[in-house]
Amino acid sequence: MKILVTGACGFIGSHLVEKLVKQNHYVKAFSFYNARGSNGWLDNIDNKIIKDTNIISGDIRDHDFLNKHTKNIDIIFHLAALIGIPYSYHAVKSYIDTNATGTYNILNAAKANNISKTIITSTSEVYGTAQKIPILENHPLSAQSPYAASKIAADQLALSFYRSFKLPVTIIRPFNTFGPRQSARAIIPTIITQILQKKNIVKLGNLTPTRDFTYIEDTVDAFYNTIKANKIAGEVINIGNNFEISIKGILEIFKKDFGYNFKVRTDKKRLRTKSSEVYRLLASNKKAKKILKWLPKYSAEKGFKEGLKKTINWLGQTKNLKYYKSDIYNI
């Protein structure tokens, strides 16, 4: 298969190209341009990964530019995305150049060049709070952020693009990823590079949300079992683990399974407003096993534990832990 794979610098764009190319797949991976040459985390994989693979500078705001490198190509799995939430409080209108009219010149690309599959990649945080636990795939969708506004409008095109021009588009909604590579914004690489720069005091916003929690081993291959699944065009697919845990439970981890010994403090500019905070998360999978035969292979606590695990060693190798600052809060 020829596939393509936006935002393949970031955290699972780059995990998913370390797969498909695995897997011997033609990989066309976008870096997001930048004066310095940095292909971002595709520049810390496998070497033996990166000759096999066809990397492409660009941004997926330019039309002209995604119509030329889509062509001939089967697959599209975009994950292309401004992301952090808070940042989305002060940049808006990137937020909807990236994330709205971003997946817009995809689905436009897609539809020009007829492609077999585009996968457009979600959020849980479109549900917002959840209403109904586990949280199904027709959950009404209520963005408490300008990211998840973003990521709703996104998915909604994606699903005009179907029915209107019968686009095969399906829409893989991953709920909470961690693991290797993955933005210090997030919490749990907030808590390990803490602890791991030596910290006594560990510095966090609220902890009563809680989350689902799936490893990124998990979360790729449910990308890419889309390859071979049938009839899932038009579709909007859960990834999760159906396991709940909150912050304050996964610190409790930290100390009594793991043996750190620190304190924490609240930090006032890592809380989101009441109105914004998203307090509970909790994904149903059932559809995710039926239609692309998916099973959390690091499920349950036990699987979460798992991951944390390889987590915080990986994080503990010094070539890696040197990209983080555990210190900065990055709105």
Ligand SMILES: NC(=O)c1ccc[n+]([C@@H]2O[C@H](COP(=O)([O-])OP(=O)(O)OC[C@H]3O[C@@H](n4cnc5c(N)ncnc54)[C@H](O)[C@@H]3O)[C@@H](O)[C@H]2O)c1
Given for the second form:
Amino acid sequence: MKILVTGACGFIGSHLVEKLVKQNHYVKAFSFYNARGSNGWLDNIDNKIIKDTNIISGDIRDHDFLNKHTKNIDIIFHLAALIGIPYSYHAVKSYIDTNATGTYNILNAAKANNISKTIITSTSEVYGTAQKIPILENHPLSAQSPYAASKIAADQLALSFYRSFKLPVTIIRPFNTFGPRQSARAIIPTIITQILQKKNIVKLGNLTPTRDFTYIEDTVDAFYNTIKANKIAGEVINIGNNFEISIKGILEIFKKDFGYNFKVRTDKKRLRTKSSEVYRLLASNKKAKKILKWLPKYSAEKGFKEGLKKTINWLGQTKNLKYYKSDIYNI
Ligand SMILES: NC(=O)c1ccc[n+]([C@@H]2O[C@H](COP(=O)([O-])OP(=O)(O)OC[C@H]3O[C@@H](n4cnc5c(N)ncnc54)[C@H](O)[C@@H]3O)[C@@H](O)[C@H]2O)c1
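Alternate state requested, the form predicted together with the named molecule (shown: the form predicted alone):
Next comes the full complex, and the chain you just saw is listed first.
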């Protein structure tokens, strides 16, 4: 298959590119243009794997550029986005331009070039704090941050292209993913890098919210399974483990299971207003299991701990930790 991956320079995108290339697909990897010529995490992938990848740098806000690069492509995996929730409080327009208009550009290019499958990446943040547990795909949408609002806009545009123009679009909706290469702004790398770099003090926001975490290998498998899956056009599919843990619960694992000794301090900068804090996310993954034939390997508490160990081992290597600043938090 000829596959275009946007956001290929990022956390999930770079792992997806690796998997696609290993499985002998032709991959056009879309990296975010910058003057340094950096291709983000693609620069860290084994050259034997990446040498045949066609890396293109550009910007998903550029409609003409996307039209040009989606010609003769079979499948688009659209992952490029601005993803930080705190930054979305300060740069709303950037989120609209990148996440909503950028997705509109992808959809338009897919329509113009008759792409047979377009996979749009959503997020569990679109549900807001769970009103019903576990969260099914038809759970009400509630934007508690501009990030969530921009992703809802993107999802709804995608569904409207399916309903109005029969564009074969599928929405993959990951709950929190974690693993090597994730940004230090996300909770798990935030905890690990602070433990590894600061030794004994971990600064965090609210410890009570719960999340449903998926290890990166499993998330990538879910994306990968969309290639063969039939009858997924117009569908929204949750990717989550159906296992819920609070931030406090994660800290206990670090102390009790992994033997780390540290104190936790509340950092006011990291606290969100009550109405913007998403308190509870727990996925129903029945649909993914059924229509994507997806079975997470790192499931339940045991799988979560295995994924954590792998992430700690990866971050524990100096060559990887050097990319992280544990004090990165100022939006
Ligand atoms: N990581 C998670 O827990 C998680 C959970 C749910 C959904 N998602 C979604 O998965 C996707 C990938 O997230 P990630 O965690 O890998 O984030 P990431 O930030 O590592 O990757 C996103 C990539 O998009 C690129 N990008 C941003 N603006 C761009 C633009 N204008 N043009 C081209 N590229 C641009 C960035 O440079 C970055 O490399 C996103 O759509 C995100 O909303 C992630």
